[in-house]
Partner chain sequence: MTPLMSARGLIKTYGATVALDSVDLDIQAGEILAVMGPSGSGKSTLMHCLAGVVRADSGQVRYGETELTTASDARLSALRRREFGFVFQFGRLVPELLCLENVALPLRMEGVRRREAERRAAGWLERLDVADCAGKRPGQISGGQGQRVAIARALVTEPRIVFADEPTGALDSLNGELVMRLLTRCAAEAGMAVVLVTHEPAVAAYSHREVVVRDGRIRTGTGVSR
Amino acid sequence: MSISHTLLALLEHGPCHGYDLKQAFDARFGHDRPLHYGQVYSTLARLLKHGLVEVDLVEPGAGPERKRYAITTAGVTDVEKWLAQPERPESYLQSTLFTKVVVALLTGRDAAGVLDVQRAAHLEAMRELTRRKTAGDLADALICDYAIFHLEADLRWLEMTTARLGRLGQEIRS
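Which coordinates fit this single chain in the form predicted together with its partner chain?
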């Protein structure tokens, strides 16, 4: 995730101090990994240097926590460009799982067993995410669903591969 774009977008929502910015980020996006203050201030310093944010208010006293930051026009354009740019679809070619299955077949081990153990681990992870989702709010549900659907894709692959093990074994050993 692009932390700088996300912080910038939070500033577009309204000017704020570094401390409040961290709180806002953590509340919305920091479910698993809250930001460090250091990250927030170093990112703000970089955005400031590139003219994407400006300091719109300085309270008396010293230290970075006295400054209030606001997004600039260039900053707004930057957020807009980021949103319009699609993310690169990940392709997970040549996963470890594929390698394990082939190795099991090559060495005459129980490849179905390898797939079964993985399937069970995936389902256990989905179960945990489903519990989190059921107990949480709508934002939790969206985050958990994202992970659930990715695990589901893996499980479909595991199921297909299980169904094709016989043929795969023949091809590999021939």
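Between two forms, the rigid core is defined as the largest C-alpha subset superposing within 1.5 Å. Numbering follows the first chain given and starts at 1. From a predicted model like this one, the values you see are computed outputs, not experimental measurements. First, how it differs from the form predicted alone.
Relative to the superposed rigid core, W157 undergoes a CA displacement of at least 2 Å between the two forms.
The Cα position of L83 differs by less than 2 Å between the two forms after fitting on the rigid core. After superposition on the rigid core, the Cα atom of V101 is displaced by 2 Å or more between the two forms.
Now that the form predicted together with its partner chain has been shown, please provide the structure of the form predicted alone.
If you are looking for partners or other molecules, they are not here, because only the chain is given.
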């Protein structure tokens, strides 16, 4: 996820303090991994340096000055370019799980057991995502569906690999 582009997009709604940006980010995207304040402010500093945001207002306070940030025209253009650029599809050709299966076969260990343990972990993750999806709003349901569909694809791979373990073991050992 591009934190900088997400913060820029949130600023398109209007000028905000870093604290408010963090709260808005966490409410929409940070369910599983909320932003740290330091990450917000370091990202804002970088965006400011590159001319994508500007300080809209400085408020004196008991502690450090509070700065309110606004997106610039260059920042809006940057968000538009980012949205128009497709994400590179993940090919998953370097998978830790695949490596574990091959290593288990190479060393004479139980590769089917490796796959069974992973299947159980995937099913548990799917159950948790389904619970979260039913309790959340539409945006939460959509991100949970995204994750569930990827887990379903992984489960299909687990089943296919389990069915081919004997042949894979022969190829690896020869």
